[in-house]
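Read the single chain below, which is given as structure tokens and is the form predicted on its own.
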Amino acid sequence: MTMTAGSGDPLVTAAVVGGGPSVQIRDLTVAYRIAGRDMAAVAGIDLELPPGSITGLVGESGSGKSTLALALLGAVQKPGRITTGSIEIDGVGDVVTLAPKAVRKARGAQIGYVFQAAQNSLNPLKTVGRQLLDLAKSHDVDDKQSLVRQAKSLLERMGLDAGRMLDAYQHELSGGMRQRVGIMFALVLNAHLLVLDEPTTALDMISQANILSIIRDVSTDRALTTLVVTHDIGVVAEVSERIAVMYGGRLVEQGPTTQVLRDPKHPYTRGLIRAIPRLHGDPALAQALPGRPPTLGTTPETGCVFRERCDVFARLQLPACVETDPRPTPIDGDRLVSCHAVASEHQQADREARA
């Protein structure tokens, strides 16, 4: 079932009810090109977004996880540039491959993105309405008033005061409602892969309990893909059916999210859940990771890029974290985890299983 935009139901997808589009990315490495070197900012990324789903990708400040999510939608700024590997995004094709004026197209009418700073994706100088009217220009959508209606009904579905918004300047409104009106603009044109990326940084607790809540319902309600980029791990657990841990520009663990945050495998993971702060018990029981995360340039070359701060190669000191980068090793099934020592445990473990 697919419909225009303005036609019919607005919370009906323009994908296939039941489930959105599937994306696949594979091998993905993007690379800044600095004082005649590429540096890796994202390196050798395998991912998959299932139908319908709502992934949660999580790590800290400079993990690669912006970056990442804009060679999604084929918008990695000058001097960074994908290097290798492919972004196979059902209904558009392969981002990496597609000439660019395909890929300004699919930005709304196929993938929605919401930007970490809400602010930042609003023309101070224009009306909402002003800026809808613009997007439709872009798009050549010629119904602009069927627009509008679908506009006025998701900002209404999400709470707001649909006329209101559209004459509101963005310095009239609240985050809340910044961020509100920018998923109202990633999804106007009926997109059925969103992209969020830090979608409640800077809210308070109430406003962030809203957003959260409009994610999953919106999600749920148009059968979207959708992949919230976030550093808050709450986040990911109040919304999120898989996550995937991201350091220093690699993947380090994925899978089921009640399964990672129950039972997280990979030391940085582990470490990223004992930071969270507990509102009961004893409050020293939350450690801060040791050291800092590696920058472009800090990043090693050779070997686990973790290691300078994971407790296990201090304990173990296993020259394969020193020498190779691990690849992803499959535990439990649906569990990715890019670890040496949790590769060797689980070798041993096969070893003793068939013994």
Partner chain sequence: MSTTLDLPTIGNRADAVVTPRRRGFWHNLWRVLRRKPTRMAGAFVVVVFVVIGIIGPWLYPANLPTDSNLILSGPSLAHPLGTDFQGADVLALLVTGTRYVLVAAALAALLTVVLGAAIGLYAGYRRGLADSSLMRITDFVLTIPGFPLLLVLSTVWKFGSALQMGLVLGITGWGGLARSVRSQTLSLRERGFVEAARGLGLSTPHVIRRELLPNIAPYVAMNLLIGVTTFIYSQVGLFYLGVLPFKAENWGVMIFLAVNNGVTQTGSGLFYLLAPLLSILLLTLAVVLLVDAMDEVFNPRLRED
Contents of the next structure:
Amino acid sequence: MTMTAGSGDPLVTAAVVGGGPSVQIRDLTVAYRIAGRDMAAVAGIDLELPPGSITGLVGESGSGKSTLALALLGAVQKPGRITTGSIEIDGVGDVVTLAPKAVRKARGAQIGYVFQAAQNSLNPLKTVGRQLLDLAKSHDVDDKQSLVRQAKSLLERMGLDAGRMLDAYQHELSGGMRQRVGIMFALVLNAHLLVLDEPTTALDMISQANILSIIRDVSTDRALTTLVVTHDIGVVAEVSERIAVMYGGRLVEQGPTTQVLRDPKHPYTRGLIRAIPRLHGDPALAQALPGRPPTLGTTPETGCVFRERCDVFARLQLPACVETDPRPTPIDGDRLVSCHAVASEHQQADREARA
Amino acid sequence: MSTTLDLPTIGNRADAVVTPRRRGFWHNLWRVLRRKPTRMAGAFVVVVFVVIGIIGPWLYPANLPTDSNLILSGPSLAHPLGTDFQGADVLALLVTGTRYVLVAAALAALLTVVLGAAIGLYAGYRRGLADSSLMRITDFVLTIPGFPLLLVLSTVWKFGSALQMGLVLGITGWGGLARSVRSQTLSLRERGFVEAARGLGLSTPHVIRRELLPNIAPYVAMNLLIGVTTFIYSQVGLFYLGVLPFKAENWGVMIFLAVNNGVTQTGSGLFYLLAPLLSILLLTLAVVLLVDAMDEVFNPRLRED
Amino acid sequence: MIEGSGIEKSFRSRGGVLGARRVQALRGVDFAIPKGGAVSFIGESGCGKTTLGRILAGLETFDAGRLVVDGEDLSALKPKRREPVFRRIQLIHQDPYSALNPTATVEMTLRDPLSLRARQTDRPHSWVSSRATEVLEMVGLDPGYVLPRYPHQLSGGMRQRVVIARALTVDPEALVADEAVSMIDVSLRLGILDLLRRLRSELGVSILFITHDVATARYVGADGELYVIYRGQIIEHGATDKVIANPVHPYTQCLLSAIPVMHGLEEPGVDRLEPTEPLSELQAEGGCLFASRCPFVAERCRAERPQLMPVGDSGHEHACFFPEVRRVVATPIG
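So the form predicted on its own is up there; where is the form predicted together with the partner chain?
Let's see the whole complex now, leading with the same chain.
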């Protein structure tokens, strides 16, 4: 059974016609209060998720990518809090100013979330079907039959035996199956915005490829706006149309995936792509990035957060890199890069073009 | 070929400037205790009881003077906690009885912890024959009915010495701890660092002492502390029941005599009954306050400021 | 030189009303790790590659077969005599967070195996601290910074380097790296892989690299050998670059197809394929082990199990009745 067969369901049709919400994140800062000091895990981020697109958010540990995803769900945990900015989601409103109760309702109903390590997020003592009914109860769904139908059609769409899945306990499922059940839970209430946190970590290559193609297919079928949060640039390269790269709480580069991969502008993006061994060419061409990613306590307070590891800064020693945090500069129309060197180069090229 | 060093960069990184120094157990303990006033209060009470336990019997004559005119009297200047049914000072009884109670409980707890941890660690790490035979012994110890054993022993021993009491309580009490230490060891054993130690050829005693023990130390320390209070209760209980013959003064004997002399019926000499009860309560409370510090003392991650 | 032949291992698995079922983890595995060489084992989780690594490190026994280290047949030795041989093969765990004792500083972690070594080789005690400094420098760490610290004060990359330094304290002949970088930040991974390469070229340490990521295996040992293992059987084997460029077994092709394509930099291989169904524990035992998932399965595959057979005389071997080279690996654009 495919989604087309299930689309007689009024709920599904509504989803497809809606075309997915767009998401506007403006100047978002999330700070954690530690030992009396506010430390920004996410600082001044502007990000737009176009309706019906898949965006990949890449970053290492401590880059703030998970915090950003939590902010999007209105689920930042204490001692963290959103200090500035807004997150406007179509059909939901500004998550930052919305009452917690309304956000909780939107979670599941409009925003579907697949946890990091979804493999372990199922209740081991209850069958999947039982947990589906719990979900129905917590979201006041009256028509349980159509919910179960919806769940079955999703599971079958993902290549699973729906009947068996609903009767299964967590331990009876493989990692890839659990991940798919997680996606089913995120979408069963007809969420239009899907957030996946590290959807393929701890999966094998083949299961990973399978999950990625499912994410792609389900997103297209249901016209979802999807955000894939991951540390693996390969995952983003495979699945997403747009890519956003985070480092030290900043969004250092964003743009269409193919363009960013082909011609990365930010020194971090460039270094990251160069550090991935490939299957062709001279293996020694891969180069490690020196230094290590900053943590909350070690992020420089002024200037560019990447400069300690930056080859451009090592060469040019621009004073701006030490003094101010670079703001995103639009480049080639659709791309944004937060780098002083790239910005000044770009201005120069602009001037020359005009002259 | 690129050779990248994962070196820390000296600069505005706080962690690069301060090189941590490894400090001793007592230093860590002191630091962790100071973090919360409740812990300091707990430590203070425990120290006071220990000091009383040590010097208490030397403060008073071996045979306490009695005043037959003052039997089961209330508190007064001369007798801050009143007197007992023979007219002896309750405070003096309490102070001189502390040593017995504490020594017996401490010895019992120490024996429990040493036997329980050693047997649990060895059985869990070696598994196989050592494990199954040690666990059979443990099961046996767990099923020894401690109370009847004490009754039988009392025909031989008079339990005049706290050491005898502690020995019996300790030897019959380690089974539960051995079982839980073993199950913790079984899970630790699968951790990478224990496997690595085996792979490096380090000896079993080494692995147990240096790799396993430090990781269960907080648990063992908590058991030691809580063990002291449980064993105070059990010995006081034994004396209170009056099933054991007694020679020495201690808190349990006080309660037993207070009840047998009708304090609960008449209400006179209430402090004779309350003094040991409240002491036990106070000591238990102090230990509970201290237990919360044990995790931080032994875990370097929690120890940091 | 480490050689294994016909290594078999089975585990009892729980479940089943009629008692335990035996799961065959390794089915007669043959391999050879030359001195200073690099050998990679790739496959999905549960294929037996981790078990093989643990057998080599002496953490697991095997049921049948021979393991020969430098001419010494380990199966013939008494357990006491076997131990020092296994010590020369050190396992680098996947998880650097659990591979270090959280209650011990790096100094304590290195001191214990080094003291043992000093006693065994009659070195003075002062050697211990100078050697600790040396091994840390070898793995690219600053001893002054690292020695007094506890594991939780170090990054994942630094921890993994400490783990490698600890393995070096016994002057190992071979390192078994089991998914050694999968839990490390992407920007630091290459540093660790590069370290393994350097240890190989500078100290002549052999590397047995166990992973599901073919590209990292290639980085560590493009000049080495690649073994593709499926449900305990080696199904393809040969020089790493040859197998990657000209895979003939459908399973190898599925594995290589699954590697994400860097769209914009690469084009997907034209013959990219995927298994017809996911891996499950209940797959058939008769015939080719991959038959139930193979897109090209034929009658013969279900009846008979193919054994390793050579392709030409280049040392490239496979276990498939219908081998065919397919272009599944992404190619660079331009």
